[in-house]
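Quick heads-up: it's one chain on its own, the form predicted alone, in structure tokens.
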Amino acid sequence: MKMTSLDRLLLLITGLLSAYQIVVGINDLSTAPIIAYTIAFGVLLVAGLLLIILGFDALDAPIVVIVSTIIPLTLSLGLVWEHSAAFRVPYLVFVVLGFLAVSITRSTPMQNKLPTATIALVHGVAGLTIFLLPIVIALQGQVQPAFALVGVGGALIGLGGLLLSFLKAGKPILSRETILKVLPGLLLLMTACFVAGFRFG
């Protein structure tokens, strides 16, 4: 499928959405923080170029499914490190785990569905920290209510992996004309999630 002007557009405004977040706005944060959210907005920051440079074609090379591991593996743990102290040890051994465990399992050929089930339980511990925690400690009154919003985009940012994930395995949840479609929007929408949550939270 051929990209767009406008999907380069809004992978474009992705970029530069992920760059602010790098640059601006997590100057005030303790050092884990900093090094997880780096990680994972420069990740996305990088992934949104290479998708603006090459085109769709550049999510068929086979190490896509383990780069956008990083993404919500990085994004929670800094989440969990800043927001929950009791579990910053037991979650950095199941970030470090789980990445292992999707590396190993999509460069080893498998004709099981062990490589699925990894990606499936990964992605959704991952998805399920980045929605639940700040829509949580936002409830508590822990933190801004504006803060949900970063758990608005942990609920895109675990839809658009599991498409992603599911898509590379080789059994898509949708389409890939309709995945592809949907694609920078989401992106887009899930960066200003976590963006605005951030900023205002």
The other form holds:
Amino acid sequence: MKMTSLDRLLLLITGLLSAYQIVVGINDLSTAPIIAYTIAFGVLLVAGLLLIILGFDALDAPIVVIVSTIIPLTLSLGLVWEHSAAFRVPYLVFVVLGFLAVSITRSTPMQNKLPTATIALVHGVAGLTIFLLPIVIALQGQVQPAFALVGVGGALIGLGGLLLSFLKAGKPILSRETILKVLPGLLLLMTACFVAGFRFG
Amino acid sequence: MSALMTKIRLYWPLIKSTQTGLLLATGIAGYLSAGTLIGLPTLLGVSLTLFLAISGSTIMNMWYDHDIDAKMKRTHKRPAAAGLLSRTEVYWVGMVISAIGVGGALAIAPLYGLVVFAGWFFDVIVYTLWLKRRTCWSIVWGGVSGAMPILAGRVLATGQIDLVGILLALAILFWIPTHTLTFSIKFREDYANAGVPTFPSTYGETFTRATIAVSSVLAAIAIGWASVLIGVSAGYLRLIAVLTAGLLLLAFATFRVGSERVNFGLFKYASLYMLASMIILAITAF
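Same protein, different form: I have the form predicted alone, so give me the form predicted together with its partner chain.
So here's everything in the complex, that chain up top.
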């Protein structure tokens, strides 16, 4: 499917918002969340640029499933590290093992449902963490209410991740055309929610 | 009036505006990277002299290479190659613009002018007239020439050739193969038809792709090192690191996958990367 000028514009704004977040949005945090968020928004930025350059066909590359796992994993790791100190080490272990599991199951030919189950588990846990943690701590008053926007972004990234993963697994929830039509807007909305949540939360 | 407009329409493609614009951006970034207070007249002087010197050398390239341009699909419509402008006219336009650019640069500051002249000399004399038709290694000298605007900008701001200036020049020097070798793979038949030796035709595509990957790594190291020495803030360093990771990933993919699409993706990303790096260096110095 051909990428329209509007798609490119939306992806460019997504990239610029990600760049803003990397440069100024995470300056006051400690080292581990800075690294985690830099990776997350960095993948978003580079992926946006590559989509603009290569078009939607870039999504057909097998590595996309692995790379798209990095965003929720590192975002959720940053959130857990910042706001849930007791779970730092166990969650870091989950992130490392989760990423390795996705990488191995996606790069080794398998006939069973293990690759899909692995993706669903890893995306599910990371997505729920990004969705629930900001909303819970915002409700508890630990952060400003606007931080809940990060949770909204989490819901959107979960939705985008699911749509793309099932499409790549050959069991699309929506048609490829529909997914590609909404993807740039979804990415922008998601990134805007993250940036606004971090800025005002 | 319409005759003048027609001339401008014919002259404009002679300067390869995108390439000239990118090199000009590196020169301005080199100047601003020193973090000195910008004097508007000086900034205008840098912009104008670099623009004219780079444009002049590009026109001289068009003048000399009109015959091989005419044999290549990609370039046969260029005004000199297509016969829309006479060779003599192109030559004099190139020489006059070059003289004004280099002369103006020398008038602003002798060392700055010398570096600008070196860029012109390496491009026109060493690369175009001497080596381009003889050896595929001519691109190294084309690269040296392309590295001069950023060094010139830095030299004008600092009054000397310092380590940062050399690193910035090296970054451009190593970035240029990423750009030109990718191009030479995509248009290898064109170059073969014109009898221009290229890396793919001399050493094969695998070696060329490996060279692209290695030069990308070296460009990234040089730009990263220069950024640290300039004192780029942590936030912008993170951004440069992210963009660099993208460049290295694509360079690695080009080497491993070797598809035409990934190849051209690297070509475009490398330009974007260099432009973004220059903008970051320019704005963070303040």
